[in-house]
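As structure tokens, one chain now follows by itself in the form predicted alone.
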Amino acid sequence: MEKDPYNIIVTGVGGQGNVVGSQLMGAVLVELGYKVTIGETYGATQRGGSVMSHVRVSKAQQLGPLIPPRSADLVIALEPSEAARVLGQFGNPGTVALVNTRPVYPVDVISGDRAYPEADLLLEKIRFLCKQVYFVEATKEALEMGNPILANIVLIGAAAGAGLLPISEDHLARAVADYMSPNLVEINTTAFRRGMRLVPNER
């Protein structure tokens, strides 16, 4: 990890699987010898509300569960408007973000009570709020595998492929077998591999 502590936020909306993704990530980092604390905040998850996991990683100490404002090192976002919202609160000039490009429209947008941000303006705002951003078609990859919830693992694979997380396919396989089910290892490791190929390692 580039820093100690290293602060990661995994964000999305209810039903996208970011809580499971953060738990798997934490399990791998514990196996690698890090002290990991995970704190979660929930909006109206049944109505597509915000869900955010704070993953705090250190070799030296056990940290509190919530990341202070402006202190995220890595943001992994399953939904672009959630990426902008989280970066606005927790981003800083050193933050790196991986952002799934597929929007999820909340109920008030679907009902016509609120407009969803225009795509180009939203992506430009995300670029402005962090040091570097990788836009990843994670949902597209997951749908090609038959299950959109696999976008969470695609993004973790992309983070590993970019050199942002010290996670290998074998690490993920063990975590899936322990935390979820051995029957799910193959499809999740496939999603992880697909994610790794989406982002070049420039670090």
The other form holds:
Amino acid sequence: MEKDPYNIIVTGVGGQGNVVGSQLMGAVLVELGYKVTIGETYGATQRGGSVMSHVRVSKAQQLGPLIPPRSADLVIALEPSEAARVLGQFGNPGTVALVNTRPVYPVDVISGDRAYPEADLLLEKIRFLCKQVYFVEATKEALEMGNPILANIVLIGAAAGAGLLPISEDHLARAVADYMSPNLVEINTTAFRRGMRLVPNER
Amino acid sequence: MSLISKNEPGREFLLMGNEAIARGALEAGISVAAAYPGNPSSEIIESLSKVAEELGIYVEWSINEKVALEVAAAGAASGLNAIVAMKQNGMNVASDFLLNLNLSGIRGGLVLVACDDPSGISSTNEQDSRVFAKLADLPLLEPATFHDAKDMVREAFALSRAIENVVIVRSVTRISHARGNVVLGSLPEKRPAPHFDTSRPLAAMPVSVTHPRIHQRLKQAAEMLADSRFNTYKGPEKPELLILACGAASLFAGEAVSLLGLETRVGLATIGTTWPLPEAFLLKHLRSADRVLFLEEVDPVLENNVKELYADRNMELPRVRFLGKRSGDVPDTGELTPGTVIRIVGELMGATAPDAPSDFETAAKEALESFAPARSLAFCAGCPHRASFWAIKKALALDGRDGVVFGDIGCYSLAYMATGFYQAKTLHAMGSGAGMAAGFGKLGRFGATQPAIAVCGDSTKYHATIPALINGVHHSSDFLLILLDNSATAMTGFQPHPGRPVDAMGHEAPQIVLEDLCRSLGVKTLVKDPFIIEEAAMTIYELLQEKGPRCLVLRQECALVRAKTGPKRRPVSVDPEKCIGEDCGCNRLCTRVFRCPGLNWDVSVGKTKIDEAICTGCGVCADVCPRGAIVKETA
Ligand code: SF4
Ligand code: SF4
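Go ahead and give the structure of the form predicted in complex with the partner chain, now that the form predicted alone is out.
What follows is the entire complex, opening with the chain shown before.
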């Protein structure tokens, strides 16, 4: 994270757990001496809407809770069409993205009112809108561990594995113990490790 | 173990704005905390409720905001420190008491936190609570950062005790629901013992005495806040443009100035003590610039107050051009965003942020238009409300008299949209659905033939529907009140309410049962399960044929609560032989109309399928499918 401020967006669909993911990431960064601000789109999170956390990291100052247009440095997307949405607004030719490939269909798609973009075209569009992108099967990993909600930690592990975040397994363990519960350390660090392992293969 | 109760002064944590506010209250030594849940304020009392036992404070989820303020005021009247929190709509509910409490004053410390929701992200309106400060002659502080939010609350208590009156702290969604660094201060060792000094009554009357007294106290507050460290200035001595900003807008403004490289040309004054105005501070800066830009959410409150001050003192001040919501330079509705602020400041200063290459812009636009399908708000998979509104829809169709459903506040507010089959036809304030239905039920004398239904959640019922119901009963109005009892305040995070056997601190509490309450008023009240959808629909139909006030409780646990406490109910699957998709004539009832997110329309084969990861196994869609193609195993 040479850039200051460093702007991260964690995005997904209500119920995918990105709020917890960004909170843990932020907690570690605060522990490492950064000023971190996280802004969340909230309210309708439980009912299938797009959910985005803006994580803003700086050594120097406490930043505002929203990232200016075209200013994301790293996008962590739990859902591919949400990656496109975020890159469309906040992406720039220098953005790096980590994208979970499993779609979550909007009700408008379920009802047949709208079509979900075709997978290949969607991934191509995402690729065009960043400097570099890692596609990760985070939900698959999480389901193997028995809980789809862990996909967000898998992705954070992948980001760390790709050298995009200065976060180690120990850091994460401490943050989970402090901010959530010591009982949850094991499962979260396992998800983190699985994520770390995913990235080199996907490059 | 909660972060906000840690007694480790100097440690730095990442806290949510609302947690920072709660921590500030703890550092100020509060004894009492009360609120009715409402986004974006809920986590203040929520986080205090989790440490209540550990720290020996009293925390309650009150029945509504007015009662919450009354509970807190009782503590403050007895010399304690008390905090009350509410969303902007709650200010309206509490204001009746607030505009009398201000006159009597209090004796301990009472801080009212009002959390506004610019753009109505989780609200039906975006009213600006700051106007209440002026109306009630009470001081109001506005934090711009998370750490400030904590410290401001602590200092608000000191101010409240000094002026013996309520102090308002106003937050917004972007502070309350955001997170940032907060350095912990120390927690007090002891709290005072409560005592109500009966020799000094607290009465709003006589107004001839109390009204001048609050003006006096507000003056005293202005003196105390004159040099407040919450009003800051950054920029050159003689800026080409002076920005006056409050709250989150000041963070956006600071960033816009540095992004546009205007640090040596633009000055930013952040105002934390919005009312009463820090006059000396403002006058000093008004002398230094000939263009002043106001950035604040939502109404031009600071803008108007500063202009008033300027008008009073214009003889001694240079000419100033004011730019803001009145001049049209700043949008006068909705929340401000960094993008908007950068544009406004850039245009005024002739500066622009660097653009991305044009082929990137084209691709970005295309990504938004064609690769990011909209996600309309919808009830969760397995939500009981979807079943309830399906039953209502069916009953109204069968009844055929164009019945009107009066909506109300909660998750089920969405019933005016596709996910509730467009059934609700009104949406206003807490409890107003029942009030309007009871009124509509009196229009039969003029020849009205449409039956009236009010829907109302369990928490809303206790908050504000009871007076409306009693009113309808007393006036023998013809209406059906359907109580959607999902046993939680689902929309704001499942806080307990009087219908639950526990209180905010987790103690056992007497349960006020919905149907008992209705029956005690002599109203015919039935209880059904919305998941037994045919029976629910028929019951509604039959009740619609009767006269006078009637109640139906549709009881089924919120899908999210259920997911936390129990396993998936049962496997549900689609029999591909029976599901004949578009050819069946059902118009794809399951996915096009019923629209549970647990169902998917599989375009490749033209059949519906179940998404295992999302379906909760409620089984309702099996009863909705006219072909019996959806199979639920017996639970
Ligand atoms: S939170 Fe509960 S009540 Fe609200 S939409 Fe979801 S399942 Fe329904
Ligand atoms: S059983 Fe049907 S209605 Fe119930 S959650 Fe599953 S898909 Fe939705």
